[in-house]
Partner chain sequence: MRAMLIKSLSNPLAMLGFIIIAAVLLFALFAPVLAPFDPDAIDVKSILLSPSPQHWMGTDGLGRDVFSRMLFGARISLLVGIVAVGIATIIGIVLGAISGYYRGWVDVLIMRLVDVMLSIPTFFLILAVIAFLTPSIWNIMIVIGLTSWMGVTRLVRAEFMSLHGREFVLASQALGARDGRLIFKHLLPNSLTPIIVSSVLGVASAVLIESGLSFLGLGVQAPQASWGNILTDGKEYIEFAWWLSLFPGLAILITVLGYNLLGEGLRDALDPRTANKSS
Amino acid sequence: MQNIQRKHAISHRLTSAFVLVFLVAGCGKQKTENDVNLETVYAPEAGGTLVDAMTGEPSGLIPMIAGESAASAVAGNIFNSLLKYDKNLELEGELATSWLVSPDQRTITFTLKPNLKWADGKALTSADVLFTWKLVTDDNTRTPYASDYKLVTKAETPNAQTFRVTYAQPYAPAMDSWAGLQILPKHLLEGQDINTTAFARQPVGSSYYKLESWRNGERISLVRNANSTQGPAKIEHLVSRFIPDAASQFLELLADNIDSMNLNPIQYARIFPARPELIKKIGLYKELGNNYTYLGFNLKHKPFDDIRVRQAINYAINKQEIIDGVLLGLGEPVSSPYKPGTRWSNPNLQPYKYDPAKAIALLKEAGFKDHNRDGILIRDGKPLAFEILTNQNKQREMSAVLIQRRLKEIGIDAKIRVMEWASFVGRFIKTGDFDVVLLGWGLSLDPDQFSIWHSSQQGPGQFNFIGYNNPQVDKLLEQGRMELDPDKRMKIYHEFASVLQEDSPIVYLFAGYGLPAIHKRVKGIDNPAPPAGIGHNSYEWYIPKPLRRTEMSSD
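That one chain, whose sequence was just given, in the form predicted alone:
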């Protein structure tokens, strides 16, 4: 699923993509699946190519600028942060070997691992960390991620292996924020405009992989980085092909041209159970991610500045119908901007029930009392009509169709427009030129959502692109990031979610299950999935030689 992505979302360290595998007749012997036993236990070994499918092409590979999941999926294999989350969602060092928090909770001192290098062989030091912090907090950098780091009042590098930050007051999401900032090379970016640099297409990082090639509209290929700060990965190549259509991806999976993709509910719940031969060669996984799908209003456009109109549309949409019809039940209802079942999700909130009569009453109260000859509600002679904009994602397209039908039943004319992802973000999201969007949020493990909902975060490229402005919410978000007591913090975010639901700036549609399918030639996958998901250790995955595709051979 293509989501606009916050910096803190866990990278699975696995590119979402395809590979072009050259099957050269006469150059090598073609193996068939009948020649190997996929259930055989093999010792881990290095080499091979992992083939994956991605629905959208990244706009660039500098995450602080791109801000979408496609970029994060690839960049997570190229760059490192000071910290990361382990499989149990506990913080551990990545570039940092240790860190120390001062008694007053205002200063954090990170000690970097020794002898770190960039992929080009240059030393990676605390100067690169300081340089990255300066970039993300520069007012000229068009990034949605600056707010966390601008709270740092002082950043310093006492030596090449030490980076120290000081805050004016204790900041609850501080550690999480340093797990989200991917460090960039000073020696390659100093003096450049980070917003337009060619580095976004030719990145040099420090993690398990480095860029091998990028073919527009086709694929991104990564190869193992010999200078990886985290040690060597097992799989030699990760290659990403961009195929927006899930049905096309599925055909490639069946043809054994890819190793991995995210299934849709029909593929997972109906096609696989009816095809036992697929179960023999493809492993299926199910995990509820930290994301949700929503319908968002541009609050700077009429009539969405009227809370009654927003609430009416919320009542008019049958969310369970979408979960059952689009997801085949493989999803959860949502009533707050947090993962269902977590402590941050307010248990006292319930989704807006499906109540078209209530929707009609609210619209009448808002002045939509008459209809035109087409049965569409009008106010001041203008019909209640707008465009729902979404990207090329079948679940979202199908959801939009169900929403369109329910809105038509109460006198609202909603058109649907489907866009390719990069154009969608560049032409509409970053410019604010839309009425209604159908999108998804991939969220942080930390409950802070300042960058999404605070009124100060509405600039170009920032995440509050719907134009939400509520002083009460602003105050709660400011309190939440400064409160260190977990129970007090939970109460703040429960209140925040309650106000947000009443305001209805978005309609929560569902939290869908991630349904990855991975060929059984790929070994080393944790099953059942740990809290961090199956991709937490993808650098340890391996493909035994007998199970690899024939690519090229000199034999």
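In this text, the rigid core denotes the largest set of C-alpha atoms whose superposition between the two forms falls within 1.5 Å. All values derive from a computational prediction rather than experimental measurement. Positions refer to the first chain, counted from 1. What changes on going to the form predicted together with the partner chain:
- After superposing the rigid core, the C-alpha of A66 moves by less than 2 Å between the two forms.
- Remark: with the core as the superposition reference, the CA shift of Y209 between the two forms stays below 2 Å.
- After superposing the rigid core, the C-alpha of P356 moves by 2 Å or more between the two forms.
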Contents of the next structure:
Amino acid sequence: MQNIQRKHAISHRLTSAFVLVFLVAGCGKQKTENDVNLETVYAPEAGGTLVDAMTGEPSGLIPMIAGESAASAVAGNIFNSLLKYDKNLELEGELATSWLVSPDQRTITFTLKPNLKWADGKALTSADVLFTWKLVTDDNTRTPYASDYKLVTKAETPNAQTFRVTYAQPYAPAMDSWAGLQILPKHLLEGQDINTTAFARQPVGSSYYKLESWRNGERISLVRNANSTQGPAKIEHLVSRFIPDAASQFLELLADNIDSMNLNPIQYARIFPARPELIKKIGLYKELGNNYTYLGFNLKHKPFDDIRVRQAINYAINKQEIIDGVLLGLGEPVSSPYKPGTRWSNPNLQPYKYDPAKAIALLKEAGFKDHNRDGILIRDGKPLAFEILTNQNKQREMSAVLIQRRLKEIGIDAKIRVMEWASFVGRFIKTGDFDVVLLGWGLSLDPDQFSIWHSSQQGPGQFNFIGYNNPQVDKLLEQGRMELDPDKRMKIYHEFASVLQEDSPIVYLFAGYGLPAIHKRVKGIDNPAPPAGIGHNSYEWYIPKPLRRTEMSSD
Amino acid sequence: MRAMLIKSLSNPLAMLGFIIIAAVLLFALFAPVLAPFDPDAIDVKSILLSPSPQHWMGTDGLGRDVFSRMLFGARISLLVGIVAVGIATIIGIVLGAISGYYRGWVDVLIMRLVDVMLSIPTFFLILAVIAFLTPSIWNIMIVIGLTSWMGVTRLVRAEFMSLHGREFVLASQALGARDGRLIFKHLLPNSLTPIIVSSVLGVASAVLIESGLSFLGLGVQAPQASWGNILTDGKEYIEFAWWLSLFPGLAILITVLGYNLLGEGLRDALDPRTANKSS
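Next up, can you give the form predicted together with the partner chain of this protein, since the form predicted alone came first?
Expanding to the full complex; the earlier chain stays at the top.
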């Protein structure tokens, strides 16, 4: 044991000496590197290493247990689901070759592709799918994702290639849920406690990549899976380095130590344009994220139970100013709770225009007046004042400052309180002890937002923490879940969005663009990004041999 | 007293410290007159402009004028420093006087309390307390004050103990002076010099603590400017907008340096042992 540790220490020292040499050599070599033309067209070829950066380290690689974005980002390259979304966000088979919905819309039969294999060579069958379903619905499994799958009343495997689920009543988000459940190998997990299994750190999957090594606090390396159910990927190694600080990530990108990261608007719109040598080697992309930022009222608190107050605040906030000032124009205004430009977003809705005069008129109508001429409106002896709570997120803090100023102009005294995320959720969101929050929603691709808006979802820890209660919306949400016909469903959600828009329980602020930067040595990237985002075909990306960096073996 | 001040200012470094502090105080005092812009005025059309004749220290991520914010930030930093040290000094004098004058079990009790407080790293104690309170400038002053009185207590106690046996005190006691008169007329005035020195040095550390807290987002809240939170804003843009980090960093450095120079200068001038050397 001791010997092994010793050896490790030595090899570490050797690596750092090596790094030093490499850095020194790097300085001299710069000129030749610049000579390589990154714009040349190369034929696709396999091999090479892509290094990206992650802010957090996954706690494990079983996504249903880890439940964090860091885990799903890595696990998405290792595991497959039955279905997946194609580049235009339409569902297609991943492990399934086809699926059939029964006429009563309650039963779905999936047929798996033939000859599927796990990375260790064992056969992947419907028994694995059934096993995974049992796992996710098991009460001993600590997962936040069980609810969708618990609606399945019967799951069966008529043969090794067929998996059939039956619901008590038609459930439209079911399809999306089967695109979200990553299938786990029964032969490795049976009889183990999924919450604590060592499998989380040495996963075996079926997708393009398999785990090569995982160095705590440093990096996860994936290598191509020869048995991939989806065919071979081009890039040989995927390395994810854990770099918590965005500013350090950026320095690493500039130093050519990582190939990709997500930029912030300042980096994208200010730093890059000012430095042509960066544009030469790093490609910038833009994709609209499936999320939006909003100002939410606690509808159980006065005066936010008054629709006129909510609308007045909505009119008083200049959303374009926030998009220009905070996102440097790299965002879109939002008027329904869906990604702008998708099928579910109602194209007839317009955001509330910036109109302070109308806001003042609405507040006057609601009974607010500046009795003591101090610039702050008063009703029933109480000033119109509240606290805007948000978490430590630069964009949200800056938006709050802009909103605060606009509200002051119409006589509302808003204070800002910025909190660390965990205590923010624990002390204010779960207890409902807040007036106004500035937060964001990250959305799934299915339009069902029952858990966010339905009046039954107001318990502690549930998502309708603003206390929204509208019977009409409740009914629409219930209908939307039962309707499997996409066109009819679309109409339901368009109506839902227009009710929300009128009612103004939240003020939509913006949907920001994701701004991936990827080194130009990586080829095969779709630009502009399709609706599914830039990464939808990452398995087709390739790094031509002349452009690969001098690889240092990691072990 | 005045002679000592003059004497200490004859030391060039102490003089420099005095000038720095006087300048910062003047800037803070006349911030509304000196500031070319409203420190909270947002202008999304002039985000992150580099220093220019119009914006001497450039603009920040929301287009606010950094120079104006620095001036108003000086007020916060100095106010926090002075009030916090005021609180600490008052507590320190009271406890130190009781401890040094009455001695016995009161002394033991207070000194053990001092030991307990000193054994906790102050900054982390403050962090823990602030996490439970609403972060605001008043809470910060109070919390810094309540966690930095131990040094003064020890000084006052030691001073009282050494003065206790002196002739003038004994004489006064023999004439029938009460405790109050002894403490306030004789002991306290004669212990003032080390208290002043430690207060001046205390302001320096209070300014640092406030900047640290604001940098971590637990101090002065937006949109109010403080050097600490201007520095935080700058962190994100450091390789692009250097002016957002440089100016508040320099301001903190220079102010703290000023207080330290003045404090050290005063100490040298007031301490008879070093005074002989320097003259």
